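Shown next as structure tokens: one chain only, the form predicted alone.
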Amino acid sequence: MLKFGSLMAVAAATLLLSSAANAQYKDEYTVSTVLPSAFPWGQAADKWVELVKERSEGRINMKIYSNSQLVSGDQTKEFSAMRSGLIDMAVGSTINWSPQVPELNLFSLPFLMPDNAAIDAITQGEAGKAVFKAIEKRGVTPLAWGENGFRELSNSKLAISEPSDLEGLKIRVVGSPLFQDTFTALGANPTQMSWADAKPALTTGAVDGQENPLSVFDVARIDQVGQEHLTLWHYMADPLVFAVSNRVWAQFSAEDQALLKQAAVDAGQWEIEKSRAELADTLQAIKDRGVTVTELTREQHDAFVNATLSVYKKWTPRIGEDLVKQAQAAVANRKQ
């Protein structure tokens, strides 16, 4: 009777370490992005949870909250509600999760990134592993890049080609103060507003312009505003970062760990070359429907560049010397 006892606590005990261990497993697990799936962004996020979904026979589900739903709009909290476990996941910008990752603002420096090879070089670098290293410390876990691609800029004023183009002209930016900065050095009124108020400011001309991914410009038929004139200036670009919250992190196994992983890396690869692909498209559908667009020659670009250096001065040693320093080597050394 003792050996019978003894083997059914045993089992008594294995079954609860079973359930205990299946209990921390979530029946869904929220996604945060900011773009739905009209956008590249969007499907970068629907590709990961199909992946995972795949992989795992359907036992971690993940349902995505797109408009930044669950932190009331304010895309900028996303990374704060992420950290403390309110959000589980996110398919988030370098751009909002900045206030709270002072290293992120790396990407924001204007035209550190000239094309889409020094945005490579330095996201799979070691200043993009020393990127993930300062999310990571600050409670959130990255697994893989994705791209909202570079952000140009449109006005309903004229054709901007060098920077005196700017002067006075009111320019909605995101909530970053080195937007502000950036646009301040050329000579603009920059205007902070969310993107939901963005819009209809457009539409009434209380902000002259705007910038923005060619393909948030095209979905969003920013033309449709008032905005007449495009310069792709390439003054940044915006990665996208696939993260987990460390608390919903340090739940799963280390199996489904490298799978969520794997998931990520995959689907940030598949965005990358689809959004890539798609970019030529796009701006032919952009110019078809009437919009003037202005390409800057090498003369032009570096006035701009020149135009933005004290940005630099200020903002490198928030960012931290070394990153700026291993990005800019980076971006020096990439392949062609």
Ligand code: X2X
Second form
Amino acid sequence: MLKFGSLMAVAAATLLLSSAANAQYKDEYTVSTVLPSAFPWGQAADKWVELVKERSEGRINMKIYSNSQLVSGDQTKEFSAMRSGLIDMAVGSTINWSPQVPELNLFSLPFLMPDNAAIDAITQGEAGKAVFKAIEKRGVTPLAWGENGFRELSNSKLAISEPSDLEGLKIRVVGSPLFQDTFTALGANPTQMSWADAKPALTTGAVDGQENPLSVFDVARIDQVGQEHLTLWHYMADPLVFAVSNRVWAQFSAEDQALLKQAAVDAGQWEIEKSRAELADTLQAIKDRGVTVTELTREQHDAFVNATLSVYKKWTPRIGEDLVKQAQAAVANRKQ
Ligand code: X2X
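Switching conditions: you have the form predicted alone, so give me the form predicted in complex with the named molecule.
So here's everything in the complex, that chain up top.
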């Protein structure tokens, strides 16, 4: 039996050890996002920070830097900055990280995921696990999924209901070269630019159109910069990933790693449910502002699918044949 004195010594040593471990913790961890708190994306990050603070009783503090400010507005640099330790954590879009993690282009394949059940079948299944492994292999620890949403097409010129309507239209596209290929296949004239540059370019008419989820169109008031036409084509959706730089991750105790992960899972689930539930009201608000909303018939939809098939041919080898097949099978077998 241990004497009281030795017990005290053990207790003191434990205290020392745990304070030594805590001493490695930063006073504050940086969390990068593109969109701030007015958007579901920013709210996902807010929720994560709040849950971690609460559950760690204030030991782990995170501060959000939105508008990609930690990478001077260039959202395609976020992943590299996290990998190199310049950014500790992020809630990032699969699109913005795909230049460094080619597997993430999976979600950008046009018309791969027809509905929410298809997104969930991929993220919550084997394909989702394989994508997380790909992220981890490149220096970042993924913890949970969130959602930016199905990206719909807007423009200032005409109601788009078939691929030929896009002929020659200048469309702002996001960070992965895959989007250049999709819009080129449709006959449009795509220009890649950051979110920071998108609204000014729409305002001056440097571009005619853009694609983003309804929540982004609504909150950023894209209708106010002449985007009068909106086509609901659901051609892709970008999940969000809650993640921590591997270097920072390794400094947390196993308990705190579990805490950070569970808080991310809970925040992600909360945000996905919330943003899906808000969608109908958001669409109504957009219509109420006088935006022409075009929905596609099955035939019109299929014309877009056929026009973009070449993207699969070029990008499947880059994403990984097995991963694409796995995702397609998950979608085909999804629960409705
Ligand atoms: O830049 C965009 O369009 C945005 C905000 O949706 C992303 O960061 C992918």
